[in-house]
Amino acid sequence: MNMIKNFLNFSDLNYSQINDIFSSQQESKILEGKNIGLLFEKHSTRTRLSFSVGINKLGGNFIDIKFQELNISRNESFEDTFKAMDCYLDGLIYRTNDHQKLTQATQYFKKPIINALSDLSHPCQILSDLFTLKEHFGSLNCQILWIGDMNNVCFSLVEAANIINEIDLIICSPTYISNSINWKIGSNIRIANDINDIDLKNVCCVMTDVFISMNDQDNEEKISQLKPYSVNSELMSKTASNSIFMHCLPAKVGFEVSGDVFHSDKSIVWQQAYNRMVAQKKLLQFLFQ
């Protein structure tokens, strides 16, 4: 039985466990007879669908829980709500606007909890993205450029790079954003504030995300300051000849990425999207073995 019970941050895994998840081949019915709750406080397309289908493929049942229909919206306590879920469910996939709720939930729900996105991190996205990178290149020994906002997806990527030393990660973000971040940064991670200061010829993967995340208010000033950090064909032309473009989606084409890049042969965003289901099935097998 694994020591890990919950997957709240990417750092809940170690190097060996990541390799075990990626290399697992078993198409088991490990969730047969189990009921997994999907509790989403925020909108979701890929995460909700990929987990729902993945749970079905593993023989389990998913319960789509409408947060607004729970009695917590009528002043039942957070503690009692999650203790009630613990009575019925075998696992919980939880998307929230406050990471502390995930941590708090583990006190009352004593079965596996998976972070389906919080304001702090999005570990399932990066688990899937790295699986996609390894599938595409054959290894994770590659240079990744993250460009744009340093948001929850970027945080999980940094956590992953802190564990997987073969990743060479460059983050390019405005000074006012990078100076506000207090993350653990490994020796294989560099932060730059000007794309012109980066030698791009060895970059094999360019990653980005929307300028305004779900947790942010619409902010015209932030969008304006991030415009120079958009991924366009000029940037991609300076990267390695076999480079790829990745985006966790949904994308705002014309903002963080130009249409000619998003729809180009270098873009593997739909392979990424499909692999959400593949990687999350592997994660569920790992958590419930």
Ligand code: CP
The other form holds:
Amino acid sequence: MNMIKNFLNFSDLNYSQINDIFSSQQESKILEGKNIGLLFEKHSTRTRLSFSVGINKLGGNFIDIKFQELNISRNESFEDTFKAMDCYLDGLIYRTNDHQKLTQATQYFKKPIINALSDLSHPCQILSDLFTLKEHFGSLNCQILWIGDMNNVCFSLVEAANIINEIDLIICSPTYISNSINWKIGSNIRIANDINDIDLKNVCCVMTDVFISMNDQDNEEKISQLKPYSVNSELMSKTASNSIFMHCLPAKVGFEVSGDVFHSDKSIVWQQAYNRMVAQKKLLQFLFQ
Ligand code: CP
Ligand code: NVA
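Same protein, different form: I have the form predicted alone, so give me the form predicted in complex with the ligand.
First the chain shown before, then all remaining chains and molecules of the complex.
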């Protein structure tokens, strides 16, 4: 099995490593005697808790580092902060507004670092969402519609689709957003700007996320531009009969998704939330084997 040290972007993994992670057996006490720091510069419910409980289940100890209580908020340098953490910790789960800080941190912190969400990407979310999709349909041979903002979660999904060719990914987002990105887009990925231009009948999974992410300013203009890109029951009725709705959460019901879809039988958002813990335990086992 090939090894990687850090998981900063989905593209850190290759196809066989993704399969190895998904098919691994669980519940070895692989983190026994290990101390893993959780450093969150911004809010989190699922990522913080799913990693904390997952680390406990793997026999490890998690340390919830209070960012505001570190001397970095009294002007200790970034370098010295991460060198100090390297003296004590065996791994770090790090959420930051600035993806470059994750890359910089790897220069000073020499043990595994996992991206717990940055402005650029949210690879743990997509790893566990693809695990959920595979669990639900039995394979990733699926047409996914991502609709709404092309944000950090969408970026990780695109990186995943670039590696996993059986995914057929359609992205529907306003022109001003799709024109502003310069991501690598594989031949199994299409971008459309109008939902009426997409034949939805084979779509088996509709994914979306909030219109305004944590790193965005609260932007009324962006909300109004994204309004036509909300998921509602009319859209879902045009998709495959066995289609599902996915959302990484937290959701703003009534904005990117209507209440009747969010609470419908098609919605598997709580299975997704639960599987954050399942898939991240598999990731931890993979990184710390
Ligand atoms: N989906 C997700 O990462 O949720 P949190 O922001 O609550 O961690
Ligand atoms: N795109 C969202 C994801 C939250 C899990 C954000 O960055 O706020």
